[in-house]
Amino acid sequence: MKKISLIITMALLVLLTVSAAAQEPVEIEFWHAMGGYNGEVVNDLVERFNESQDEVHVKSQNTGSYNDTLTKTQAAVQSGSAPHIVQIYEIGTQVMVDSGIIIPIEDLGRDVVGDNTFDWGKFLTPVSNYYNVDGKLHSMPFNSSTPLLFYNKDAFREVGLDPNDPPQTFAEMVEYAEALTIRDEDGSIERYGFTLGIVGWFVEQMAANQDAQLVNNNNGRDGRATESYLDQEAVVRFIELWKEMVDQGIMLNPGRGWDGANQAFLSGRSAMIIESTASVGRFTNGLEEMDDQLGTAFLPRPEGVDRGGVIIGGASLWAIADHPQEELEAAWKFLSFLSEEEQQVDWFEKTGYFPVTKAAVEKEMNTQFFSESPNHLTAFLQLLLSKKAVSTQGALIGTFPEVRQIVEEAVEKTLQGDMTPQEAMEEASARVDRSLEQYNSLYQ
């Protein structure tokens, strides 16, 4: 009798163990490059997902900068320890497509998981277009932004400029910056009219705003890019404007990166700046602390040149292949969750990055968010009114991170007086051509 009782007890224990194991959620890893406050918002979204159901548990990890995250992902794949979902910046798109380590997001949802209910038309077209390669969405849009012209309305009023009539052309940028620049009795500059960090992204955007492409083959969309257009008119005349304003002492050159220019604008050292739309909230609060009011405007362009528009910046989420079916299904559940209206609205209102779905934008319209935050509306209008073209779809370049460094070095040489804008861009273009040739040779 005791023996039978022992057998029954052991059988029950086995059944309980199997049952408990069956109830354990599938665990997946999510790597991202969001630090600081934005990282906290990401973690909140992950926690919300984990608490909303008991089938999947997402472990999120900040893996450093965008560059760091891309490098670590490539190394993790080689070592067999890759995450399931990874956030990669927009200029890593060609590398990720070429890598062979990903499942295109449409393939994951339609074929691997068999989700026939997901609405692939839910995304804003200017956003999804960037990550659409060869007619297929390869990654899930996530944190998207574009550049805006920001300005201090009180500084405009101070010098007699209309705070509701910001500059729209290159010539007006010079005119306004001259009026906004303040010098003391000794001629030292107390406030510059304009500032801009030496960041390659701005050069790309100002070319697109003139409806110009960065590389051949329709910006690398119809075939691999083999030739740079950095030495052509659109880029050169923007660099010429940049140098002209710095040389005139009406534009502060804070050097490479974003921080110097941001600090200058937030401290009142500069009256205008071009920055990411994700900075709307931070700049609004920063100027309010000085009892000043923030204004925003579309990017300026040369007079007589038709507006192209802006290109989506930021990053998207990629699904990594070579994971078990149940883990891929779990990854899809999390990705789908992030695309839902509630999460998109929350992400937008807390970070300033665009909601990437039409439903989220409509929700914000209906709740009067944009009427209460007109600077956010400026960002949306500039994006939605951008021309639908390969210039604004963004370039596919396998060596994009290197290209940005080359561009930034060329701008530095120009501002230092070592080269003319044309010379610097011709040299940069030749360097980019060589990098494209080397990269493309790997896939021939």
Given for the second form:
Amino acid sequence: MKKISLIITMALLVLLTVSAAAQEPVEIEFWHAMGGYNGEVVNDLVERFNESQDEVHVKSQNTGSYNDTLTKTQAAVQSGSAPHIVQIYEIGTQVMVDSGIIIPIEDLGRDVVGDNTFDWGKFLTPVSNYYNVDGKLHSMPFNSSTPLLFYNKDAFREVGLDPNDPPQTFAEMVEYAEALTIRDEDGSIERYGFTLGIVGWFVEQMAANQDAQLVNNNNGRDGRATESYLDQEAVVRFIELWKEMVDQGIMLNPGRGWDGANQAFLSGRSAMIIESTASVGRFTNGLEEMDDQLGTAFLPRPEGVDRGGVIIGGASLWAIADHPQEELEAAWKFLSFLSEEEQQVDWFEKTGYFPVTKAAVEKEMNTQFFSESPNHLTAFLQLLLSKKAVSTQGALIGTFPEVRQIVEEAVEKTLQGDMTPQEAMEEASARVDRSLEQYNSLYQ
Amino acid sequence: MQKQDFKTHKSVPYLLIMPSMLILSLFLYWPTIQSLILSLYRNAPFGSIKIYVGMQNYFTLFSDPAYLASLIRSALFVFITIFGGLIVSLMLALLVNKKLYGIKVYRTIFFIPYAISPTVAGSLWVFLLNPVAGHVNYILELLFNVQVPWLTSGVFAFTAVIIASIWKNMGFNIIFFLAGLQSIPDSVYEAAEIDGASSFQILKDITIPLLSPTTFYLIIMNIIFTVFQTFGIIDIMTQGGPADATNMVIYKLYRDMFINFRPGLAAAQSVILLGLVLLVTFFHFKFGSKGIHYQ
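Mind giving me the form predicted together with its partner chain, seeing as the form predicted alone was just shown?
Below is the entire complex, every chain and molecule, led by the chain shown above.
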């Protein structure tokens, strides 16, 4: 009798362990480029997902900057240890499409997993348009932002400008910046009217804002881009404005990157700045600390030019194909979790990146979020009022990271006075053409 | 007694160097061979496409004015950094060679920059030279009422990177100069003083010639340091800009590899760099003991 009960217990134990093993969650890896505070928000989202169910466990890892993440993904793919989901910046889109290692999320959701309940129309059109390649959504929109003109309302009042009448055209930018610049008795500048970090992104956006394309073949959307439009009027006009304002001493050149310009605006050394919409929260708080009030406006454009609009920037999440079926299913579960309303609202309110789904925007409308923070509304309206065209859909360029560097160098050459804007952009354009030719020749 | 017969134990020396050979091959020789091979190909990002192109990457490089310019720029940078660095270090070494109370504290202070990472060093200089909130411009403004565009103008950015590199490597040079100075016997100085030599003559005719082995060694080490180790400082301070003014060979290599996704071209650049370092090392071995005053 005793023996039998022992055997039964043993058998039960074995059964239990086996079934426990069967319930062991599927583990997937998620690489992202969100550091600092935004990184914590990402980790919170991952944790919330892990706690919400016990079939999938997501391991998130910060892999450095956007560029580092792309490089590390390349290395990982070649050594056979690729993650399941990876966050890639918008300008890495073409290279990911060409990589041959990804599975478009529309294929993942529809065909691999067979999820028929997912609403593919739930994303904001300007957002999904960017990541839509060959008629298919290739990656899950995640952190999205556009540039916006920020200004210090108190600085406007101080010099007699109407704080509710921000500059709208290039000519007005010069006029306003002139008025906002303060020089001391020695002639050295205490406050600049405007500042802008040398970042290629702004040049791309300024072209789109004039409804101009960056490269041929409909911004690389109809076929591989082979020719750059950097030397055309839209871009050159903006670089000319940039140089003119810096030369006149009404605009601070803080050098390459974001930090210098940010510091200048937050410390009151500059009265206006163009920066990412993801900075609305930070700038609002920063100016409040100085007892100043933040204003926002759409990007300026040259007089008499029709308004194009802004291109969505930021990054999206890509699924890597070479994994077993159950891990792909797990990856899909996590991706669709992130696109749910609750997570989107949370992400937006904590980081300032746009919510990318219509439901989340509606929710924010209903909770009066926009009437309480009008600067977020400016950011939204600028995006939603953008013309639906290839110019604002954004360019697809295989060597986009390199193109950005070439543009930044050209701006530096102009500002240093080595070349005129036209010359610098012609040189840049020729370099981009060569870069495109080399890249395209690999895929022939 | 067992007889020690080396003829029958021919394999022993090989066995003994095995561990270090293994490590060297794994971490040095194998990657070197890999770069050599890689430099003969053109690769698509993610390695999905690989096209054999022979020496084309090298031809591309040497017909690219930007690469030739970066070679010349790097040579100029290395020359100024080493020349300036060694003079400053020698002067400081002479000062901290004095037998003063608490001199060890000073020696440590001068050595600290060498111990911190290039990233931290670069960030410190960015803070100091920041056009908006930097201390250097603040002081210049107070004293001379000038604002220097440190990192946004080519000439100044080049100067700034040189200053940062000299500062960073100073500690290493001072330590070696100090050791060199202390190995010069006091009797030589005493004799010179008795003969009535001035302190400048002592420096010119005794200290500097007797330090020449140290100086030579430092020049070689500094060449290698400045070519490779400035990467971190440049990456943090200027990212090769503005308009390529600080784009040295090592930084261009990094950009081609990790931003422009041209592994073949980057590998070719690393092979060229390897060649240059081999040349310097050869020069070191060949002439290291000639024309230099050893006691």
